[in-house]
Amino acid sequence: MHIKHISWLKCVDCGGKISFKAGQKSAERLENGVLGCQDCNRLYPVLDGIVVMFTRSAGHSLSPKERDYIKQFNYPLSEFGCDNKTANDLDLKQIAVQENWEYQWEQICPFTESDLKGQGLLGSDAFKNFIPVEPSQINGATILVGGAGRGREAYHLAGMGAKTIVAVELGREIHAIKNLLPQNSQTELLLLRADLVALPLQADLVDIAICDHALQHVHDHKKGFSEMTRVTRDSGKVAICVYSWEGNFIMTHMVEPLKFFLHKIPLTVLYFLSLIPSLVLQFIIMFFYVPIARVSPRLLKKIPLHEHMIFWSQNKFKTTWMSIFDLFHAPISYHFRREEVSRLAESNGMSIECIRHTNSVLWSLIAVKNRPEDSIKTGTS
């Protein structure tokens, strides 16, 4: 991490300022070391340039590698907050989300730069469709990516010229991001293993906060959105893409109820079981939707889910398979109604710039953070 970014951080337990405590650092960078809160003395490890900053109460644990590393500094593990036993049921569900996605992105779909240059779910066109922020607004901006995963969004944002990307992710797959960006990239990275509902960041820090296909997997999505708003500067933007309730009958009324049974199946077995519906879906797409699209685009528009199915036709099959597995294994998976998406912005004093039913199964929202004087004028404060 860049030394200058330490001042961007705050303690997730008490809100205190963060400072360097131990480790090897140069004038510009800290790759491995320890940061600490100046007020409550809470400690946070930095491993391979990634800062781990979870609240004590959330129950997130350090990896064995992280534990082994911090032992050399002779601090009690308890000061790092990694031995907490007070996690509630929602916290445990969020930990299950973390573990499931670590498995997905590290074992099932460890995508590379070549995958991101293609079409379909992982490509830049899909990202711009999900998060329709003008590339000119990305260029030179400081961007927060909530639920950054393995780095799909960070890669495309760097390609659009983002000055700094603050990537926040629960899981260890975040370690792949810095290796995913091209060596000649001028984009600076601040990589944080942290929870979206307790961002370890100072307020009014970023120009744009983005959460693409992740907010629906946060146990308190209202708080997550509020945190993204808090760290966004006045007149900055928050952009999200989430599952919609509208147009998702199969998911909301069939798949979600089945998860009571699906979540009892080991992930490895569930992945291979998801091959069957993936093959069925691929057959329907390639031998029904695609031929109709070629013969009669007008007729295609009358068929349910045509936008989404044509979009999925651009995927490699392994990506479609991964996507079906993704839909089956998610321990937390919320589907938003339109009014709920609007309310996220309005309850945080934001103005809606764009709300769109993307591919008829997602909601894409761009909201602008009002300046205090604007809120007074419009009566939203």
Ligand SMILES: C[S@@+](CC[C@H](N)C(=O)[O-])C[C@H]1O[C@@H](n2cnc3c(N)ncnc32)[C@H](O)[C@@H]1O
Second form
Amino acid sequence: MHIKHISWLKCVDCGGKISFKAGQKSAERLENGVLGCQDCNRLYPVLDGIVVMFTRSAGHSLSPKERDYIKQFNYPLSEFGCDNKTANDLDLKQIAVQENWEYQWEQICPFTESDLKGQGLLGSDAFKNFIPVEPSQINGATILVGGAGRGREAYHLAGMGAKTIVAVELGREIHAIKNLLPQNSQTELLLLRADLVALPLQADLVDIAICDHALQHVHDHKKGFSEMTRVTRDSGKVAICVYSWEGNFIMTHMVEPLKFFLHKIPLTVLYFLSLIPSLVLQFIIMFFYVPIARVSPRLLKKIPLHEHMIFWSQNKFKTTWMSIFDLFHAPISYHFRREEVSRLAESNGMSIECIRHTNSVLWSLIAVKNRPEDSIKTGTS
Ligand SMILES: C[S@@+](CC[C@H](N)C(=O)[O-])C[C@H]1O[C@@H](n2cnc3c(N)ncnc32)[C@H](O)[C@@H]1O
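Pass me the form predicted together with the ligand as well; I've looked at the form predicted alone already.
Time for the whole complex; same chain goes first.
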């Protein structure tokens, strides 16, 4: 991590300032070491350039490797928030979220640069469609990516000239991000293994906060959105893309209820079981949607899910299979109604720049953080 980014951080337990405590640092970088809160003395490990910053109550999120690593610094484990408390139901849900996506991104879909350069779900056109922020606003900007996964958005944002990317992710797949960016990339990274709901960042830091295909999986999405607003500067933007309730009958009324059973199946088995619906879907896309699109685009427009299915026809099959598996295993998966999406912005005193039903199955929202003087004029504060 860059030393200059230490001052961007704040303690997730007490809000205090963070400073360097131990480890080998150069004038510019700290790859392995310990940071600490100046007020409550809570400690946070830095491992291979990733800062791990969970609240004390989520200390169980540290992996055995991270626990082993911090022992060398001879601080009591409890100062790193590793208290042996029993995990409650919410903690268990969050651990499942973390573990399921670590499995997806590391074992099932460890995508590389060549996948991101292609068409379909992982490509840059799809990203720009999900998050329709003007590329000129990305160039030179400081951008937060919430629920950054293995780095799909970070890669595309770096390609669009982002100056700094602050990537926040629960799981250890965040380690992949630094290897994904080209060697000659000018974009600076601050990588945080942390919870979007308790961002370890000072307020008013970033120009744009983005959360693409992740807020629906966050255990408290309202708090997650508020946190993104807090760290965004005045007149900056928060852009999200989430599952919509509207247009997603199969998910809301069939897959979600089925999850009661699906979640009892081990992940590896579930992955192979999801091959069957993936093959059926691929067949329908290639022998129904695609031919109709060629023969009669007008007829196609009358068929449900046509935008999304034509979009998925650009995927490699392994990406469609991964997407179906993703829909089945997600421990938390919220489908937003339109008014819930607009309320996220309004309840945080933001103005809506754009709200769009992307591919008729997702909501893309861009909200602008009002300057305090604007809020007073419009009476939103
Ligand atoms: C469907 S994946 C999307 C990843 C990435 N945005 C992409 O589209 O490639 C959702 C990601 O959100 C992460 N996530 C879920 N809840 C989170 C939270 N509370 N804080 C940070 N990340 C979270 C998951 O670990 C997972 O990697």
